[in-house]
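Consider the single chain below, provided in structure tokens and representing the form predicted alone.
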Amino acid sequence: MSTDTTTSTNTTTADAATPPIDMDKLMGFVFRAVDEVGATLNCALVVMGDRLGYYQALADHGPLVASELARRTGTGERYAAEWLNAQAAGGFVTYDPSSLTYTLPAEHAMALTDPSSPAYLPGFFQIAFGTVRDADRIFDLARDGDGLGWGEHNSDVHIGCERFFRPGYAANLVGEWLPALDGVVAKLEGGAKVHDLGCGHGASTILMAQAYPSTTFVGSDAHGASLDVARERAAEAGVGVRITWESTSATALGGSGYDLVTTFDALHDMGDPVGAARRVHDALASDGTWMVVEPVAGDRVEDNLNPVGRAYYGFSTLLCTPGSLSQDVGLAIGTQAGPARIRDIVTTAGFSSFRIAATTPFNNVFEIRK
């Protein structure tokens, strides 16, 4: 009798603790998941459209039927047709059933075919595509908390990274970000000494060198293959003679007396950002400035629960955190560290002045001084 009563009580308690299933909410989540799968596949489809010239052909010659798109791009018609239908279903192109034609809207064309536009997106998709390609390696490493270095990723990660960030730098660096720093532009115009720390393919270094011909630059990065690209790009831009490239870790930054040190979207990737900040502090002139550009973020998790934060948390999990964990110290502050965490890092390193100098939908720009 006692056993039966206990069983009955436990069952009642369990039933009371289990909320009833709302079938509308369940199916709403299921269809949202279907949309997520479509978005995941579309990442590859956007890279495909960029690489095969589908978007450019639509921008230059649209509206087009599938056979004409295939002809203009030298690709198979069945691939072009299915790609177009997927793009139409996702709202990237529009479809006219009366003429069987597909159109790339002008606004979408700017985002998908114009590298000079600050809204240019193919690089964003390319780095995401490359990141997902390497994700199975991260799954295994995550079990033990191990990392994967930046140089160990496939080329879509490296190329996509530059293609994503470069339009934003081109739109903002010279016209908005540097002028937002106290007294820096006057130094650059008069002839300054600048170190671009974590320069990657050198997009930021080259933009500054083109804008300030009296200034000399050092671009450093731990990934030697990226610096090979940077050298080529600098030579093509006609500024190679004023840029010295150094393959070194952030904590081994060379030189001293710099008027400006810049770090673009790289501090959170460093294994030892505090050590790097100490080295920057020592390398700066007494009145020098460190400009740190980081992914836009708030200080609390709830501040970042939005589409941009979601993308950055994804990159943080699969790309940036593993990169930091692969290095000495492996602090792994994450892509959404927020201003308070950055301030803590630089003040720990000895800096006394810290402020947000500018913001964009994708970046925070910090001015840091001794």
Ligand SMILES: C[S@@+](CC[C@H](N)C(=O)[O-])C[C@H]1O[C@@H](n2cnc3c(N)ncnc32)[C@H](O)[C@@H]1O
The other form holds:
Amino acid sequence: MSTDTTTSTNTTTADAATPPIDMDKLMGFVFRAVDEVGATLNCALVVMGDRLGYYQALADHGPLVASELARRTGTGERYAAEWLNAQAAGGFVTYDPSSLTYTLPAEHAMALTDPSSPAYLPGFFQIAFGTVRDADRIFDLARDGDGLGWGEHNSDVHIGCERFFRPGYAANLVGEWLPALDGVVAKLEGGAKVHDLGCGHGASTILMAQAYPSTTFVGSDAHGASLDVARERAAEAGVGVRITWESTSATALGGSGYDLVTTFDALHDMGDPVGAARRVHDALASDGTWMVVEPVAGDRVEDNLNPVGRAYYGFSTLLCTPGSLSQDVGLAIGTQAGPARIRDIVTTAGFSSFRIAATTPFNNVFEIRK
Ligand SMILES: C[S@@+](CC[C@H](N)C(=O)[O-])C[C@H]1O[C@@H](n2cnc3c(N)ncnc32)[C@H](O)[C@@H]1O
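If the one shown is the form predicted alone, what is the structure of the form predicted together with the named molecule?
Once more the chain from above appears, this time first in line as the rest of the complex follows.
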């Protein structure tokens, strides 16, 4: 290979066989990568701000100087000061050099400190933080194509998952998604039988139980420890007596005659989604409905090359695909499977009706019937 390198204005050429290097493009990429490293570290910094109460103190008492943030949160001043500067450099807080104070803008305060806001973000960071912490194990497993079960992850994955999804369910499930299904709300109001399959910490089950007091619910999940949390949450919410929790895999789903089966952000995590769909088909009443909520996605890779798709492909690689691969069959359809793949799965299992009932920036909602 030639060592003769020629440089003209902003282009470097190694030899005729190698494309010329555009130095502006190279440096643009390097500085974008610097921002990515800052963002990677910010994932932990957001979890730190959430856990140590930095955001809450800024929201309640800002603008604050670093020593005041440290005092109000009972933390070391040097940590508070460095954290604040990192947050200011990333645009999460603003800095006023004349007063040395830091402010959390009202919109950021809503997204970072108000769990009732649909824009609430700490859970998104927490599940990402937990996922990255377990990534070392995934690198080894990926060599042989092996999986890692949902229950084998650290608790930031499980807790972050519930905290991430719950605000979206609270904003959409009762007001938008269930009314988008044909005839379902009337059944729920009159008293129906519902099974929430892959319910995790039960956020969706509890929201539905609160909205429809005449209806009875089963929440099931393959991860028994998640159901222990769900049981506690349901008791706190005052709906525990109307929900039965079953620790079981979807392919062994019990019961029959359900008016509604729901599956929230869990079908793509299953090893055998076709087997699960067959069980749902058997367990539904003849005029029953299966509502499947999946991460928003289009059918083609190029439909998903956007910021939401990027985050979901990341979770797919490190969390959902390993989870599916850890189970029997291990179909591993991925987090961005798209509507056509989901339709294929449910029609293979015997369902004849499939439609997209609703979409949000983060979810597709499918109505599936026999
Ligand atoms: C991303 S979490 C979603 C949890 C919950 N539905 C929510 O929206 O917060 C995926 C859930 O699917 C469950 N899961 C994965 N495979 C399963 C299977 N084969 N049968 C039942 N549950 C399963 C996991 O244990 C986990 O709780």
